[in-house]
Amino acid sequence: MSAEPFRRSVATVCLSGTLEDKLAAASAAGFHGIEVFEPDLVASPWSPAELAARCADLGLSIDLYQPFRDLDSTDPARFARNLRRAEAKFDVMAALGTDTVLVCSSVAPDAVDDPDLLAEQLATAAARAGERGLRIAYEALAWGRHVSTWEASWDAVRRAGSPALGLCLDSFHVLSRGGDPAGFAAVPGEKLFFLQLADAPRLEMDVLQWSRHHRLFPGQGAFDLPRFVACVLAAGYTGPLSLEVFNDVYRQADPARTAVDAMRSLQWLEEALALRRPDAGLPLPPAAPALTGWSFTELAVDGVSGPVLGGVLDALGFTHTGQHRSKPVQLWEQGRARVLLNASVVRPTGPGVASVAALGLESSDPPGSAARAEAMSAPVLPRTRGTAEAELSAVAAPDGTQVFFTRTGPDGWPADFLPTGRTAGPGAGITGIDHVGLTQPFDAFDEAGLFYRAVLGLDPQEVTELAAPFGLVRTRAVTGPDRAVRLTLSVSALRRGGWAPGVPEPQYVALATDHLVATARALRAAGAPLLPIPANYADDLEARHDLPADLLAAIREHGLMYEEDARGGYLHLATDVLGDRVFFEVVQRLGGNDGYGTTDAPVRMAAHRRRRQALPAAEG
């Protein structure tokens, strides 16, 4: 990427930890600038001017001192209190080097309601900030008592008429209460004094608690931050790009991730500006290359775990046909679905467990896939390579698993492995693979699918809520435009207790087939591991559902599942859990159907626990 267009700052209040913590990982992650959040100061050791000479040294700026709350005031005493208060924020302000703060609007029960004297109590305020050589951003709480829409806490500035006067526009606040951001143009440049950025689902609740808890970086929720900056832009502001984030996860999470998460953000907003306005010459970021489908999926196991998921393979259908060169790494292959079973991944999770560990996905130009991993703070992996073996770039995703861009020819990476003799068949009628399913770490849900919207350029789909046996799980899919690459990741939405006795981060490889019926009467015959799924579900299928007898007989026989979408059904089965977490699907996608069995989820879910209570001694 060329020179940056934008300066990125963050809100420490985004950050979990110490303003050490903070402003190390800020900087670390690239950022130019920070807004200091008045408690982050008040709580750290060091003075004003101290945390200044820290900033300093760290390369960052300080953009922003944040917030000054509850301004106005209907009672004479007390609003000049509160301009004593805020010649006090001045002086930190002048020790800080920053010359703008953030004012809200008041939401106390003495909030000004009448726009002139709001007006001219801003101007007061302003005007003593003016004398000093700085400025006021009046911002427009979504909450606020009277001035709660960014109109309105424009029309306070424009009457207050001061130079040192300005709008902070904050996306939250501006779209969470359906604001049009069109309305900008109507603003002078000049009077955009600052300008922060959140994204966020769409949720049915009170805007404050919405603000406070449920704050997202750009990319990962529901509004259109790209068109939201573009009216700021178009309106003249010249300032930086800066995040301010009120999220629970974000604030126990590793700061140090979390400030890399935010600057992937950034990275992809500021692509999708250059995108959305072409003649501006703002520069782009190497192009995703097109990911045209699955090379392998690679397991991670050990000397339990590893004969049996090669035993399940076998009864799958999948052939030994590989043996890697210089690794202890197996690939067996059915149709176009490559599994590897790598024993050289050193796991700290005990012994006998098996992940997934890569995912090879075929890219139309892998170097390429490289470079835009880069250029979105996901830098290669370092990796050994023996002699006469591909060049495989990979990068890792949030929750560890390590992606390859590949390409599947005779030059490629099964040129790594040495032929074991055996041919694969037919098998058991799988195709190719499906899609992965991965269960993300408490504090990685929103950040994988970033990840993988930025980085891959996959597209993230809705986020679903399912009640599960062991509690609330969420999850979403991240495709290709042609479906030709499918995830789905899915997370516990609320930490887990003492007791969690369902599967640990399940993981599992969906398989694709054709037809599954005859599939399925294929595995049970080779005696692979299928799980058994409850009479009651098939008696349920059959009250919501009109499909055809024999299909309700081999759902019956077979533990089939079903659901359906607009556009066709989803026929699936499960295997047991193997290696403590991993476990295969086979599905049969009918007349387009774009779902993941989610609604069977619960259902499968109990039949694994059940599974596992009954055959503890099988699964490794």
The other form holds:
Protein chains: 2
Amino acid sequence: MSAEPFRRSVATVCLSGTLEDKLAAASAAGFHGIEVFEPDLVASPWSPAELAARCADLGLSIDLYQPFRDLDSTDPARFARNLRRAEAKFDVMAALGTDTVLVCSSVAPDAVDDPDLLAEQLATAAARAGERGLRIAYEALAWGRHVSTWEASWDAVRRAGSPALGLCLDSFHVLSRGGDPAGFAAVPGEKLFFLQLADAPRLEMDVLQWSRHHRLFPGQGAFDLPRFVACVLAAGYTGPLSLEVFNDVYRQADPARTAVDAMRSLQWLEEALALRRPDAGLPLPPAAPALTGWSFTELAVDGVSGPVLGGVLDALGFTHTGQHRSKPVQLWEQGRARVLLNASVVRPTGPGVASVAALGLESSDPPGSAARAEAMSAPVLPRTRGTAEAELSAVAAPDGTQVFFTRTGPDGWPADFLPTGRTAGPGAGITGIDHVGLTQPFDAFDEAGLFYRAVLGLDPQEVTELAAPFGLVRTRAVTGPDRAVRLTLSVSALRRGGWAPGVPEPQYVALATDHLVATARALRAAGAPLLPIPANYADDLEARHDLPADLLAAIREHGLMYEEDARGGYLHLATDVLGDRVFFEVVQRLGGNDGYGTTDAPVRMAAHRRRRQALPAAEG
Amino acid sequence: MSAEPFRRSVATVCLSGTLEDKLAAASAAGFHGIEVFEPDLVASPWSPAELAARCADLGLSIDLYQPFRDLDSTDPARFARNLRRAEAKFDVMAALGTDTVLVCSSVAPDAVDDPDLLAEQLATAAARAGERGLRIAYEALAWGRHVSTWEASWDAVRRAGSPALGLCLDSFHVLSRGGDPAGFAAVPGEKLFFLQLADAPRLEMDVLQWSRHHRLFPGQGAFDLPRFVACVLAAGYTGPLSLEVFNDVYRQADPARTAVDAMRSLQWLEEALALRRPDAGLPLPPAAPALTGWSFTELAVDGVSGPVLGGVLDALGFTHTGQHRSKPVQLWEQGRARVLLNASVVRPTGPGVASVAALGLESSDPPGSAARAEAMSAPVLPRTRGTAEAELSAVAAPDGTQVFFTRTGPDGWPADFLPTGRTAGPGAGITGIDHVGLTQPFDAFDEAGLFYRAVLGLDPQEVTELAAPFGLVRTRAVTGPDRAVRLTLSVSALRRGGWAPGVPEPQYVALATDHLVATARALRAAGAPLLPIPANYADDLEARHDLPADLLAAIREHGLMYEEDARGGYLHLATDVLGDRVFFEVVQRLGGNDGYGTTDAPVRMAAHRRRRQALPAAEG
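Instead of the form predicted on its own shown above, give the structure for the form predicted together with another copy of the chain, please.
Below: every chain and molecule of the assembly, starting with the one above.
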């Protein structure tokens, strides 16, 4: 491990559970410190001194006590009471052994509007704090009554001129209002007492609701956090990088998992900072080697689903070309598309189920990819190797899918397979893997976007929302350079209940072809289980697009689907769901189309639902 | 059944599932017609003619085909293509046997800005429709590019002057922008082609997202739908009242249930209209008789939880005063608080579990309450009666709780109980039931608000959101006149997953006292299982409020909680969770406080979580 230039902290409000759950998670993920969110302490049976002892045991410093609300007041009697409240909290801080309290700008009707009076009241409180060796970090809430910009908070701190009073900068409060962090340069470094970090998606909504429900960890949203932090550091800030994220999903998700995700967001952020300032001597993790394409997609099967999948691959024009030296794994090939059927993977699925077990990605440097993954807190998987078997480095993605970093060559993973004697012929015109579609666990969608970004160096694309038959579904692609690697991640917008199917959407492998109509004809001739698409769909397509008559006829004949983006068309078909959890798509991209069949997905989902209801065996 | 002056319709987009699921649900709930949402048809294997036949079989008319988007265009070639697309949809409508299509204002970059050109293009399309006996209902989307108010849509329709062109009014699009329905009076009735109804909560967010995710059925939100519809009717509209609700929860909820909820919303709305216009001769359902208080709360118990609950009731100062004549039901009394322990209720809960099975509410007219419930589509429950037993009318609330309409008197329900010979003494100062708190199934929260409003005549209060230890929780009260009946309904903001407890919050019965400190002292002396509240809580309370020293001491000693609203304090305590699902609160309201301990709830939840982890037996 390289030296770490930053202390990494996390506010307890980021994590679900009781205070005990939160501390255990933050410590296990390797955080150096925490912000104590007051309601977590108030609900805890630990006294402040007991909490301090517990943190010391876990190697966690307490970097901030927060929040103290509505300090200033136009009513002198109320201000006196607020000061008394502050003194009580200073007692708590003394017992906790922390020296900084966050005071946020007032939202109360009696908030002070007069800059001089505000500065005077802040100075009074800071003097009380200073007498006890404590200090106040003053933060502008984006929805503060009179102080809602960092500039206004700095004006108050500057006017107060108190050594125990400084600023707390929060990336959400600044960036949600379009604030410019370049201005931080005007603030002396010793006045930057604390830094809270949160990312967020761009949403057009009330900033308070946006802040309370939709914050994300750095690298998961749309804010330029690297620039923000670079400006704070350039101004001379030397305190911790501390995360403060309010998010509906994380509030109810396993805190151990959230804490690792949070840690990865800081690792990603620190790398972005180091790359931005190569002169600053910041340590860099191993870079993510380029991922240049697909080696294989591996499906977990059993004695029931294996023969089903093998039969379908055969009908899709694949050839069973290899057999693993030591495991019950078949290699099927067509063009550059390679599919492994692995009957040795233990997955928590039922009998007869097939699922995507692993992605094999071509890496320019497989050990480098693994080192990168380890540096980014990804769980590196142990591999049992036979003597003649190639080294395979793998990590687990948030949904449990294994990601292998491989090289397809004489020394690479194909050496693990003994030839069956059959060689891949022209098949049905499938040339390779276009992309793989993975349904994410409800709690893991944002985590997965950051995982593929930080660990693999892929680019998360925009999140799209679909009105699917059994509820809204969110989906986004993550893509590599030149789109040599594409994945889609999807999740139901609400965790599914009793009415909607428990697994809203199966996973899929999208295969590429240069001539979908010809491929479809070949698949039908070979008896591939193509999904029937309603005639209404083609009628609607005809009404909306000026498609050539022969293409439209083929769409009707073979149950193809078609959508367009600004560059061209996306022509595709789907098979039935196989082994209850997985299907194949075959895709032809026209004119550089960069889509994923997203607008067609509800039609495909309804068709799958009908087929699965019609085929009782397919329900497992 | 009284005559129904309105046709009741529902857009298929309101309901989850495939088109087949939606039709079945709409028909079963008693709707007269549907709006066919085009994507539902496109994804369906039924041809338009087959759908028409299916609807005819189910007794459903097809009242509208929708939506047709982006008709007008500044590009003549594109407008020509749009007309061709419209002709294709006219073919579909002819096969469906429906005569009205919804054309919504364009959101496209090429939308027409010139009022005369827009009118000309609408007239051209309407002429084509008119030639085929069809008509176009033009609707202003609140986020339309140039036409975003109903006034602008009416201006276009008026200028066009085409008999086959009229308005579609949508309550969401008008009311979300603060539009005034009084202006409808200027529109001739025959130009009002269609009316779409949706309610919504007041949210400060982008109107498109508000519309797509948060619409509600009438009576569930903040819009004044009765006034809106009254204005539409006063202008001469004679078509159906048709619901169009886009809502994330309903999109994934059981459509059979949603359809009943939707029907109830129209029944509620029609009653509000009839009450508004007593001169119009609209039929009125039986009025909801006044609910004047609590008769009893009934807990379902078994051989394990029954004795536990009985012991706790004893320690709370209750006396076992009666035994049911024919069933294993005990009556416990203290003051006007009556609790039944019923060991004969079959509920889908585990062994040793106790839960709220029924609410007994004092009705001024129990049979009238039951008639009202039946008229509002509430499931009236069958009762098996012994010979000497009082008639009890009951309905099932959305969470399965039985609601009994009763009278506590010599002829009422107490006659079903034989005296045990023990009479209730002074007890611990508990005077009655303050309220009952019911955790709602995730999909039933908005449905429940409307149920208590429409069926029982209670008033739903504001929804509050709590940052609870395992995720956000929403809660609202529903209250009767003079607060003689109060309930709280709560639900997790996201359906709980594997990390957070499956049942986020137990149910509770809040008992009233006039002297909580004295009651707490008595309960402790009697060994009641009072929930310990952390000392940090009292420290925080002391910092925030100027409480008398003796009260603060009592709060610390007995683990009381205290919060304030503008009127006064809410002083309360909780017991441990009993039988895995239920606990008691004891509450003293000061100075007319109208709260429910909501801000204290996270502290109480964390304390309950700790106790349940510490008491293995309590986990069942």
